[in-house]
Each structure stands twice: as C-alpha cells, then as structure tokens.
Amino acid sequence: MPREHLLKIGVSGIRGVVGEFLTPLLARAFAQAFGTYVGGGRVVVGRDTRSSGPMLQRAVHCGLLASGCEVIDVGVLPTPTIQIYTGATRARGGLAITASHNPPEYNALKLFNGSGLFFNHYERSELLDIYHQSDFRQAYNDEILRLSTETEAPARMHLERVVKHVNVDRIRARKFRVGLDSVNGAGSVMSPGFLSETLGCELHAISIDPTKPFPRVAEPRPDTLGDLAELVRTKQCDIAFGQDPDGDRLAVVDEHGNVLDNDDVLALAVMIALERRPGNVVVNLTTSSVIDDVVTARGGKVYRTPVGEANVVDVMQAVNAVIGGEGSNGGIIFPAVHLCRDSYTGMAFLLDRMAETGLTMSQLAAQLPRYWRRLGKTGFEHGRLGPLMQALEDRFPGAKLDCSDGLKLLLEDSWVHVRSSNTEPILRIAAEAKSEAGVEKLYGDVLSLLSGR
C-alpha cells in the first residue's frame, strides 16, 4: 500500500497507523510546527486511552516546549472536553492525541485554535507550510517554559455548561435506568459520574476501564453495540448510550435493545433544540433527509457542508446556527455549549426530553419521518477516483449533482453520496431512500459500479 495512504492530513489534523508512519519523531515535529504557528504561550494537551497515547503525548510535549510553549496537560479526557477547556482558558491552542473512531493501531493529533475549534482551511494551510519547511522556532534554555497538569477543571467546566440547558431536577426525579458502553475510551473517565451522580440515573455500565484495550470496534454503530443492547434487555434499562474512544460521537439504544440510527439521534437533538429556539441548522452532505423534514416543519433552514466537523462548524458560525452536526457518525454540535461534537449534550438532551414528555426512547424515535439508509465502504486504486466519479454520473444521468465533497447524486426519492474518507484509504458510500427495497437497489448498483463487479 502506498505510504501516503497510511499517513493522512485532513480537516481535523494528522492521522495514521502508529509505527512506520505515525512516529514519535513526526509527532514531535508536528507539535513544534504547531507551537511555532501559535506563537508560544499556553497550549492544552489531552488524549484518549490508546496504548500509543503516552508515547505520542511525550513527543508532543517535547515539540511544544522546544517551540517556547507552556504545556497544560489534562490527561485522558474526551475531545470535546479538551476543546472547551482550551477555549475557556484562552490558551493559544490545543492538541488532542486521539484517532477517534479508527481502530486501535491508529492514532492522531487533532488540532484546535485558541477558541477550541478545529483549524479552518487557512490555519491548516499556514501550519502545514511551517511543518513542510521545517521552519520551527527553537526556544533557548531561558525561554523554555513549564509543563503542568490539570485533571479536574476541564471535566467540571464541560459538564457545567451542559446541565445549564436541561432540567436536572426533572431528570433526577425520574431515576432512569441507563446503560453505558464507553469502549474503555476517554468517556470511561467522565461518563459514569455524569450519568449516575450529576443526573441521578441508575447506571449499568460496560467497557469503562481506561486501562484496558477497546473490547469492540471503536465506532459505535448498530452492528458494534450488541453487548450494550443485551445489557439493556437484561437490566431493563430505559435507554443506553454508546461512545467512541474520544467521546465526541454518540449512539443510542432504546428500551427494547434496538440501536437507533445515528441520523435519527441527531434529528431528535435538532428537534429538541429548535422547539426551544427556532433557527438555522447545519449538517454534512451524508446526513439523512430526516433533518430537512424536522427543520422545515419548525420553520428553519438547512445548510449542508462537506463531511468533517471543521466544515460544519465554519458554516454554523456563518449562519448563526442553533444546532448542527454529522448524522452518520452521531455527532451533535450545540453552540450554546461549544462548537464541537459532544456526546454529553446528546445524552442530557434525550434524558431531559424523556423526563419532560413521559415518553420512552422508542416512542420519541417513532415521531421522526421514516427513511431507509445504507452505509458502506470499498477500496479504490490511487489515481482512479476521477474516472469512478465520472462513471457514477453516467450511470444516473437525470440526477442533480453536488460535487462539493466527492459526489452526491440527488434522485427523485433517494440519494447516494460517494467520497474518499478523511481518515482512511477508502471510498465511503451512503445511500438513502423512502423504502428498504429502494435503498438496497441504489446501494447495490453503486457498490457494483465502484468495485468493478
């Protein structure tokens, strides 16, 4: 496999398989480039629970100190917590060492500016120029600043922001039985206390030991959360939550043990937010049309962006969005807490809605319009992306085209979106239709064309 496929620089930072491709030397150099770009000052550093985390963490410390930065290490914490703390403390920037939903052999450096937001296109370009030119600031002995730790304030700050937007007393009064699977990731540190102590739930948790490996596929999806679904049925939980290793993505299981589609989870959060304050909503191109139905019914407007949290956030700021996110990955972005994907806001919203209405999780989900969705992926040869996209256009000549991120084909009662992954050397395929037969046919046709079958 070509080298560039195992080391990828995208909208969130630099990511790759640890070892030959993502090395401590590279992490140190990238951190030193980051420190040079932000101009010294305080930089917040945190990580998830991957075995390569401590090694890369020390490399990042080295690079930042060498560039004249003061390092505030917050340890193992969810990515949204690191982002919120970075912005709230007026640091010059932040770095999260996490590969999010990717397998454990991957790791990454996620980069945040002084507002605790992912670097925009211009910031990334300037940083990469510094990195590729190796034009790093080298701090002299008397310019080297300190490394300190802060383990309690970030989590407290994050959760205080979340609970301002729900009725905590109402949630606590219901004494919900809640299941949790944090995949032994960064959420293992914060989520149990948030659900049991802050929100007063009776907690039944699995995979909340941050010292152990991921026990399942890192991405929380219906096909990876079988143990959590079984926990719901065994313990008769009212609801259950699944997280990815860095705690920004959220999956939800209803009281029957059925895992909700991630797009429906986002749609419910959008519905809750818009009923409090109408306005604009921003989602990516792969997010379900259920969002359009929910937003239109409440007098709002939907804006769509290329996939990637940074892309969604850019447009959310431009249109003053009430809420946004990325449905296919369970990413809820609620600006009143912070402009980042945040599973904790999603958990609080859904528990509050259940407490307010008296409805079960399955009854809340049943309020949404019904769409059928199919997600998948396939490999592709380097240099063949253009011809494949042209072949797709030719296969659906009457479709409306959106080429802002790969190719999205909008048909009469369905759509398909094909794009190269931001994090892996694959093509991602998303299809949606108003019937199960419709989506299976559309997905099958596209997959056959892309894979040459």
Second form
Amino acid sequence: MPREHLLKIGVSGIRGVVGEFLTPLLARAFAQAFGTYVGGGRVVVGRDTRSSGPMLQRAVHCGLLASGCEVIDVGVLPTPTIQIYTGATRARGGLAITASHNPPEYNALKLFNGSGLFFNHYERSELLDIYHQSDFRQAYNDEILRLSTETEAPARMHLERVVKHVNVDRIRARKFRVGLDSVNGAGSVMSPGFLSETLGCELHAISIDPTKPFPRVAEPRPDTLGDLAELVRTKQCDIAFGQDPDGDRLAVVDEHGNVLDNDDVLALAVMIALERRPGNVVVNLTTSSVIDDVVTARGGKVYRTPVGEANVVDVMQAVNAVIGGEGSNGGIIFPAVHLCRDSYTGMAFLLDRMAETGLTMSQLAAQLPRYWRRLGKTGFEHGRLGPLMQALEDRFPGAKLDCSDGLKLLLEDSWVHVRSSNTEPILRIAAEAKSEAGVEKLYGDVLSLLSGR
Amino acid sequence: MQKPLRISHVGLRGVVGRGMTASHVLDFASAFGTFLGPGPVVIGRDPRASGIMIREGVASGLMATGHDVIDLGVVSTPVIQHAINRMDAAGGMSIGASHNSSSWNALKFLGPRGSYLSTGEAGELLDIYHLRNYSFSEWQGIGAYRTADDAIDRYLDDIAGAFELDSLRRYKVVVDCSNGTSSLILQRMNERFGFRFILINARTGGVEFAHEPNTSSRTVALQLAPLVQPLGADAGFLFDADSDRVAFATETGEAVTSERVLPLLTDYLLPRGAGKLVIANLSTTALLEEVAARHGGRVLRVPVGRQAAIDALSSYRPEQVAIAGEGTGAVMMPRFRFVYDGIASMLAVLSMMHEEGKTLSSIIAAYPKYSILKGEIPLVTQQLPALFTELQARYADGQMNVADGLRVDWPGKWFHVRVSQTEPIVRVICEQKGAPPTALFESLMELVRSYAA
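I have the form predicted alone already, so could you send the form predicted in complex with its partner chain?
Complete assembly follows, chain above in first position.
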C-alpha cells in the first residue's frame, strides 16, 4: 500500500498533519520565503487554538525575522481579525497559523498581502517560486528587527468596523438569548464579549475555552452542532451561532434548534446587504441558486467564481461587489467591513434583522425560496478525470456548461457541480433542485456515473 | 579570513545571515530535541539582536520534538547551566557568541545537570543533524513554552553560598561588560547585596557592541585599564559577551593578560580544596606548573579547545580536580560544577585580595615574570605533515607533546605550534621565564613561514 503523504504545499499555501509531515522546518522556510517576498517591513502573525500553534508560530517568527521583517504577534485571534488588523495598520503582510475547519492534527499557514487580503493566484505562485528556490533574504545582525506583541487593538478594530453596519441600540434593546459554540477555537477569545457586552445579549455559551481541544468536528455543520441545538432547546435561545476554529465560518441555529443550511445564511446576509445598497454579488459555483433569486428580485447581478475564498475575493474587487461569499462553507464576505469571510458580520446582521423586523430566526429563513441540496464526494483515479467529465457532459446533452472549476451542468430548475478537491484526491459533487425527489435523482445519477456503479 | 560558519563538537557558530541561518537553527534545535531524553529544556541568550530570531527557532524545534521550553531571557551561559541543574531539566541551549563581534551568533548545547556535551554525545548530535533524522511529536505531544525571570537571582543564591559576599562588597570595582550578560547580573548584585560595581559598556541593545567582546589584554587596555586609577577603584574586570571569560586590570591601571587568571586562581584554590589536579591546554603559561608545584599539585596538559578539557575532566572524579581552564580567562571551578564562569572567577580574585589583605598589583607582582610571544601564519594544508616532521627533528632535545600540533618543553622555556580550529592559520606560541624568547620565536616563525605559500 502506498504511503500516505499528509502534506500539501501548493498555491493554497502549506497545509498538513503536524509531526512527521508539517514540521517547524517547513514552516520556517515558508515564512522566510514569505518575508523575502513581501520585502521586509512589518508582518502580523496570529493563530487559532490548535496545540501545534505556539510551536509553528515560533518557527514562523524565526523565518520572518531572519528575512528582515518586523513581527507583530497578535496571539490567538480569528482569521478575519488578523486580516483586518494587517490591512488597517499598513503592514507588509500577515500570516494566520490555522487549518481552519480541518481536524486538530492538521495545521496550515494562511497568507495575506499588505491589504489583509488572501494572496491572489499570481502572488501565490511567485511566493512558491521563492520557496522552491530557497532564494531567501538573510538579514545580518544589524538588520534584524523587533518582535512585539499586540493583543488588544486587533479585536477592537474588527468589532468597531462590524457595529458600524448595524443598529446596536435596537439589538441591545431586545436582550436576545443567544447560544454560542466557538469549538474552543479562536472565536472563544472574542465572541462572548461581542455578543454579551457589545450587543447586550444574554449569552449561553459552550466550548469557549481556548486552552482546551476541539470538543466536536471542527467544521460547523448541521451534523456537528448537536450540542448547540440542544443548548438552544434547553435554554430557549432566540438564535445560536456555531464557529469554526479560526472564526471565519458561521453556522446558525434557529429558535427551534434547527441548524440552518449555510447557503440560506448567506442568502439572508445578501438580502440584508442589498436592501441597504443594491449592487453586485459574487459567490462560488457551488453556492445555491437561492442567491440568484434573492439578488435578481432586488435588481442586482450575481457573479460566479471557482471555489475558494481568494477566487471570490478577486472577483468581488473587480466588480466592486456589495457582498459575497461561499454558501456551503458558511462564509459571508462583506467588503465594507473587510474583503474576508467574517462570522462576526454574519452574527451582527442576523441579530439586527431580528431586532428590526421583530421576526424569529425561523421566520426569517422561511422568507427564502425553497431549494433542496445534496453534497457529497467520491474517490477517483488520477488520469481518469477527463473521461469522467466527458461522460457527464454526454449524460446531460441539453445542459448549459460552466467549465471554470471542474464541470457545472445547469439544467431546467436544477444543477450539478463536479470538481476535484484542491486538498484531497476526491471529486466533490453538489446538486440542487426545486424538489427533494428531483435532487435525489440527479445526485444519484451523477454518483453512479462517476463511481462506475 | 575566518569562515562565516563553523559546525563542530562544541556546537554551531557563524556570522548571522552570511554563514549561520534560520535554517541551521531549526535543524540543530530539532536534532538536539531528538537527541535529549524526555523533559524540559532551558534556554537563554546574550543580547545580540539576532538572538530573538534564533530563540524563536530554537523554541520551535524543541517544542516540536516534545520538550517544554523554559526561557530565561538574557542571561549568561553559567546561569543557564545553573538553572538546568536546579530544575532537573533534560538539557539546555545557550544562544550567544561569547567573545565574537556582534555580527556573530552561536548555539551551545548543554546536557543534564548543565554539563557540556562529551565528544561522544556531541558526535551523536551531529549524526542526527547530518541525517536530518528528527523525531517530531504528533500534535498531542508538542511541548509548551514558558518564561522564568528569576534565574539570575537563583544563581546568585548559589554564589552567595560560595563566597563571603559581605567582605567583598567593600571593594570598588570597575567592570567592562562588553555589552553582554554580565551587565544584568552585576546590576542585580549591586541592588541585592550592595556591591559597588561601576559598569561600563553595560547597554544591552544587541545591535552594536562598544568593542569586540574578547578578553585580550589589548581590549582590557583600550577602555578599562585607564579608568581604574582615576576612579580610585581596587580592580577592573572585563567579561566577554556571555560572561564565561574574564580578564582584569590592577588598581594601578595595569592591564593584566588573561593568561594570568588561571595561575592566580590555581594559587588560590589548590590549598583550599581536596583536588590536586590542574587541567589546562598546551598553549597556557608554564607559570601554572610552578604555582601548582608550590601546593603539591599537578598540571595535566590537554589540546586547545573546550572539548578536550571536558573530556579530560570526565576521566577524573570531581574531587580530584582543583581547577580547569585556558589562557583566555575561561576557568572552571569544582564548586561551580566545572562550568566556565567569569563572575565566579572575578569573585575568587576578590576573595584572594580579601583573604591575603593585599592589593591586586602586589599579588600580581609576587609572581615570577614569564614572557610570552604569539604569532600566526596562513597555512598550506598539504604542507602541514612536513612542517611538523621537521619541527620534531629540529627540536628533538626537548620534551615533546604531540596531542595538538607540537609542544616542546625545556627547563624555563617552551613553544607550541598548532593549527587553529577556527581559522586557516598556524599559531606559534613561545614562552620563557624572564626575558622574551625572541631568538627561538623568530626561528620558529621562519620555519613555519617556509611551509606557507
């Protein structure tokens, strides 16, 4: 049996299982390549709460200092907070040490430019060239700059930006009962204060100890938020929020303890944003058609991009979008706060909408058109991808095709999107239709075609 | 031209950025973490600016290999060694390039109880490094990092038990700290014990040193010696950057060569302890034999370099040894676990002044005069065997020692010709009781030069 290699160095950065695969040696080298690429100057470094974080962060500091960068260590903070602070303080770049929603044995480096945005495709490949050539800047003793810590300002800056876009007084007046599950991640250091002190909610929180391991699967999904749903029922919460370890993704539970579909959460955020200011919306190919309905009804235009936050952000900048995101990933990107996925904007938007309308969370969700979705995956052999895609195209001759990221087939009232994962040797399948039976049939057909059964 | 990187049994040393890089740091820390048994590792550094970068890499590599890291901050190597022993740690690392200029840095590796590594242990560490065969822990086993700021005080507790500080603090002493770690220790002694140390070059900024932090008599004569008399001080001492070496000046402003430190302390310690053995390298003054003979002691001559002294020490029981050291002013005393400790050496000199009731100049004047001449000539590696063969033939009438190049002794006169471990040169040292051995020195230099390019 071939040995499994649990490390990926590529255009999405460096990600892997800590220990044998993701080592401090690699982290140091990658950071020094990053420091060389941004050309010295100030670099912001933070992390989520994984046990490997402090070790990898020091390797990153070492590489950055060795390349002549000044390092600002912001400690444990959500990724959006690190990005906002990087952009706001005119640093040369930023690094978040987090494997986002991956299991605890993983870690990764997320890379930001001086505006606090994910490196675009071209920036990433240039960085990778420096890394592979080991062509690093090596600072001499008198060129080595300081390492300092900044723990208070980043969170304050982030939350000040968020509350500018909601009516804090009307949220506070409602004294919402709010449930929270921060998976003991970076959100643990910021979300409780934000909800209870800034927004005046009655907080019922679980998993907000940043020193403890993740108590559940790190990705916030309906099947992983059982404890939070239970909390909503026992504490009679009005709404509850589930975060991932680095606080960019958001999942929402309504007052009955039902976990909303992440596409619907994004659709509600889009609705809220467009009603204040109409304009363009950018989502990835896998995001639900519910977005098209919501946007079209408000006179806006939807742009679709390949999957990946950086892809969405690139197009959002190009078309000056009002809002965007990635549905199934639970990512809301609201550029007026920052061009990054931000769970705090999502929380504030929904609480503000409830305060404004007097509707419950389930009533808000019920305003959305109803779609049925099915997500899944199947393994595939290297080299077989072309014939599989061809067979898929042949199977649906009347479909409209979008080949910008794998293959998306747009059918009458339904669609299916098949793409190979950037991180694993699997095909991801997403299907959507206007009825439950419709989506089951479409998904089943595609799965049996791809898996040869 | 000194090469900008040297990896050897005593550790790693180089010009930061030009020879010694962040990559070396991570590799060596990971190798050392792999080499050590389980348990915490104590680290500390001298004030060089590059020390922060190196500390981050060192901490990361040690944490990744499963060790908790206890960072003592800016402290001397002897303080680290003391803390390893006190905390029963698995080992330690000292970050600092002792007598080299500020552009250099180095890693020293310390075993359990704060001992230097034996040649066998150091060889094993180098094997791990060369194979890059590191044992990185999985995510649950990664070590934690913490700081400890009481290491200097705990070390001084020990110092207070070994010397009569009450009777020493009346001395007015000027100290040139070479912008190194002695500054922090001596400031603390002033506060805590009421000493009257007047410190010069005591800033520990780390980018530029006031002068090369070495203990040569030229360095002592530069700033320290001229200050002693005008200030009405009883003595002047000079430490290298990590305060393991010491040199001094008398109350009359005479710069005393660091060669004198070891004979002086031998004279003081031999009658006061059980050990009768004095360990010194082949390049150190013959005054040592004369002093040792007065107290029934015996001198064991070993090759130049700390490693040879360590290996010699390990062949004897601690109580058999009175003292070990070298002509650079680096001295190990049994009371201090055979650690090169400049602070302890200084206090021993002051104790000698106190107990004998004499000034430093009169103590120095009581010893017979020995004159030493030193030279160096660039080498041609291929010619070295022929050079040593001819030297042995020409000086066959003396007593020969070939443990490190060639040393030949006659009554009242000796020379040592050896190849430097750090630079591509042959060193010639020649000493005579009384007048300088000019004729012997000139003919040696001429012979060595005839084998150079």
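None of these values were measured; they are calculated from a predicted model. Positions refer to the first chain, counted from 1. Here the rigid core means the biggest group of C-alpha atoms that line up within 1.5 Å when the two forms are laid on top of each other.
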* Would you say Arg58 moves its Cα by 2 Å or more between these two forms, aligning on the core? -> no
* Leu26 C-alpha shift between these two forms of 2 Å or more, rigid core reference -> no
* Structure fact -> Superposed on rigid core, Gly398 CA travels between these two forms a distance in Å of 2.6
